[in-house]
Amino acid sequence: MLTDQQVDRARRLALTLAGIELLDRHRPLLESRGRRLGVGAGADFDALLDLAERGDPGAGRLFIRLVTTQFTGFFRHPRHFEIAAEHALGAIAARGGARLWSAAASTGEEPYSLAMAIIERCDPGSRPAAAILATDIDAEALEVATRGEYGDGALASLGQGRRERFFSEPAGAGRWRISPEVRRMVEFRPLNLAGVDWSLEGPLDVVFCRNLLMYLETGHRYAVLERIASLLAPGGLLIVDPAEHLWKAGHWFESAGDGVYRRRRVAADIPGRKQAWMAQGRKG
């Protein structure tokens, strides 16, 4: 069983490294995902705090698998990409092409489920106008994503129709390979959002934000929400899980329901922006 030092030492690097709050309630968590990932309670977990307080890159990476969630699926809420690929279709009939975000890709299923739900609005045999950047902490999620292979498990959402389409070259036995045409709508690259590098560039059509505002310390949260607007194009969406909200941030956007805002088009709605994602930069 992990100790209260231990747990605050936990706590501390996860906010350092990820943003993240931990809290007493995922003690319980911590101590499973450590069994699993081959991290016992004792001297294990200590040596593990250790070299990544120190910075050690493995052991960084293996920190974050163990406080980050990487729980997701193929057209998890469908309601979210009918909207989002609509959205995008508009952004391509107005200025010629569309870009989206993905900013918790996980192994690449929301990502992919985009590009999907955008082919599917086109015409047959044609290359939608739309690019999808999908980003992760995580960096071996990221390495699953870029495979694009995945099994009979994962496909079990999809319809047969989906299957056959864009699943198209089996991977090995019971697995099977995302097809080329979803794939190049895809670029993925790691991106830590409590960090203050970035590494790209709005204007954003759209940026799927999900299951991950809930788990940052407020003032990271604040900051993450304040750069998103300053990225996303007036009348671009932003779409949480319907069960999160924006918190103090949401004098930016304009709920649309079910966990879809849009980003409000006065763009002198933000005074001073910049400003709290620079000062949590200095903070780190």
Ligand SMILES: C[S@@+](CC[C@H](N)C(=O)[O-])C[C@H]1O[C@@H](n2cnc3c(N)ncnc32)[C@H](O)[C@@H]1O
Contents of the next structure:
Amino acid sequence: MLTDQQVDRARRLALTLAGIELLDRHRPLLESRGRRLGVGAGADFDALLDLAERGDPGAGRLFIRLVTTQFTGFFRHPRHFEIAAEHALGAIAARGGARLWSAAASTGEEPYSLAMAIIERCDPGSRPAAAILATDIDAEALEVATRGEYGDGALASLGQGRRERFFSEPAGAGRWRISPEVRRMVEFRPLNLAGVDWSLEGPLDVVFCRNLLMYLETGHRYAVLERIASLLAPGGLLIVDPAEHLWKAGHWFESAGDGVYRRRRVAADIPGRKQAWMAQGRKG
Ligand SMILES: C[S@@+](CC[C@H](N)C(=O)[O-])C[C@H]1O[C@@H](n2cnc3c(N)ncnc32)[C@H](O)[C@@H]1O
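Mind giving me the form predicted in complex with the named molecule, seeing as the form predicted alone was just shown?
Below: every chain and molecule of the assembly, starting with the one above.
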């Protein structure tokens, strides 16, 4: 069992390193993940916290593993991929190219699904003029994504047609490798959304930021959404999980339903802000 002091330190560190808000209900999860990752609740946990607090990169990576969940899948919420691919095709037709970003790409299933959805809508043999940037804070997840090899379990959500078209089975090892035409459309890069430097330029046509915002502390969540809004082209799409919403950053977007939001050309008025401004005007 973790002590209250250990949990408090972990809470502060998760916020500092990743903008993640650990709540009391996350305590059992922290303990079970710690056991799975070989970090016992006693001195092991203290040693990990000591090192991670001092900026040790290996300890930092392990700690990030401890406080994040990598659950993902191919074509999770299939409709999102149809909408994103159609939008990308519109951008290609209008401007000759599309730029998409999967901002919490985990082990790669999401950006690869996006690439497959775009390829399926293009002429066979053509190279779609779409570039997909896929980023995540978790170095280990990105290694899996970059390798592009998946087991039968991961491919279970794909139909036979997509398996045959987009995967080959290397050396009969029960592992399936993503095809070069999908792989070359996706660039993987580490990026901490709570960090200052995103090294990322707009305008982007589509941003997937699914199943991450719900873990972020309110201030970080707002900052991430505001930065995404500034990178999206007017009319560009932000896609989150249908169970997530945009909290106080909603004025940058209009809802298109089911977790899909369209970047407004001009941010909508925030009722609270407008009232404060009017009250100030009255005082002056
Ligand atoms: C549940 S997965 C979501 C995967 C995919 N977007 C999906 O919906 O299927 C959440 C991902 O967010 C990543 N993550 C957590 N905090 C992050 C941060 N501060 N910056 C970037 N990625 C982060 C985790 O490493 C994890 O891979």
